[in-house]
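Taking the form predicted alone, here's one chain by itself in structure tokens.
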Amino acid sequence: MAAGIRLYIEGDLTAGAPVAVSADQAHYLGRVMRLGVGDAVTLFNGRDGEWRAAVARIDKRAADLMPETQMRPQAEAPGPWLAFAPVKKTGTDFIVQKATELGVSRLIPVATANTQTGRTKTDRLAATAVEAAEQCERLSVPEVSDMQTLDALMGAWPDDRRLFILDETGGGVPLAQALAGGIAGATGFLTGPEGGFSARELDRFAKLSFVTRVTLGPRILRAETAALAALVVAQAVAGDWK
């Protein structure tokens, strides 16, 4: 059984070489959670698997954990990207906590026309991330990137990724019938702004051999509430929860 208290941590795991946390974790692990020495706790890295770990040594900004056996091991297939135009703060963060859960591998914030929010911090999303992984036990943690723009992100998505355009205005397939016949390969998904996407961002989908304008039906969804509708249609239908 896992530890009740699960870090992500940089270094290497290995059974019976010591790894040093960071300030943070361990006046998490010493002022919030009081452990003391011999106590257990589970570490992953996103390389090594997963592992149950003893406190080794501990004070007020250091902490030494020894890795001892590992409980599980690294086979976590890869899920798809999240691009997506931020929103107001607690929104992006709901975004980022949830697609993590979800299974996403990369998660990239985009600046279109009509997106409100002009930048984001990319550490504090990390951060979130990470947090989401320790709490729904994945074994990586999804890589967060700068936000960057639209036009960024289509001149480098690579051809052979296929994406998935949620189209607010109706003129996509279904999702679900998009996904119907599985996935194949890597995929990513592109969610809109609350004003939606642009006339001219519409076109230029339009002309991208990788892209698949989809829909998620009549209803009109607030931006995050699609990203996270999209990630469960995915794998309802086409991922890992078959």
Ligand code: SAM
The other form holds:
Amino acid sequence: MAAGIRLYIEGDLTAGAPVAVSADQAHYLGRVMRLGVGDAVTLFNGRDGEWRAAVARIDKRAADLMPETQMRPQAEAPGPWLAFAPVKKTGTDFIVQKATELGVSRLIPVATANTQTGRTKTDRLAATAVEAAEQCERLSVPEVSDMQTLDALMGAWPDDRRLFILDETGGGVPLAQALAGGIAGATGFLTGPEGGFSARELDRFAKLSFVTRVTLGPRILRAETAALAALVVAQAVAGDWK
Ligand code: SAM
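Same protein, different state: after the form predicted alone, show the form predicted together with the ligand.
Entire complex below, previous chain first.
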């Protein structure tokens, strides 16, 4: 029995009600991990907590698992949102993977004036988030939105969620100070592209009541470094690292 296989599934998790896994997951369990009937797998679905399950039936492209015991209840505080201008090559995958490990509840790719990459592939980013959630043992998987324009993001942003915009031009307040006394789960962060935000975008941010421009210190960080750093500060100062 391979120890520690942990899978995210869509179906409900209740004792005694078998749940099917995807064809790819069945292939992974059977062909790669060589599991057989009776072997244990840990399951979570973002709603019913974490369950220990046993393989009830398995063949090349299908498997049914039988949830047996709930190991952890679904008691996870919702994390912050991260809106980000996609960056080239593996940078966007890195942002999605690290933000998932750091507990974000929603990931929103945003096209800003200086964004140089094309549309993001939502399914691929969502699969990256699932894999990171399985690995880091969180009980949920962040929602991954389709890429949207900055106008759409700002127009739909909820008034009760503070948006911290990472501003490398020095026009912001230190993030730890801005977060003091707040709750990371009720916040969101926005990082810019390789070329940064345009002057027009920065001017616009300054006029929005739900926005706080913040700085991550005197050095110019890569977008993926900035996203990671902001989430680390958020979880340490106002989030679930306490
Ligand atoms: N505009 C700069 C340029 O063209 O070299 C750099 C942009 S930086 C590579 C990408 C994004 O990371 C920025 O838009 C900002 O959101 C964030 N960032 C980088 N360094 C930062 C800092 N010291 N404080 C706050 N945000 C930062």
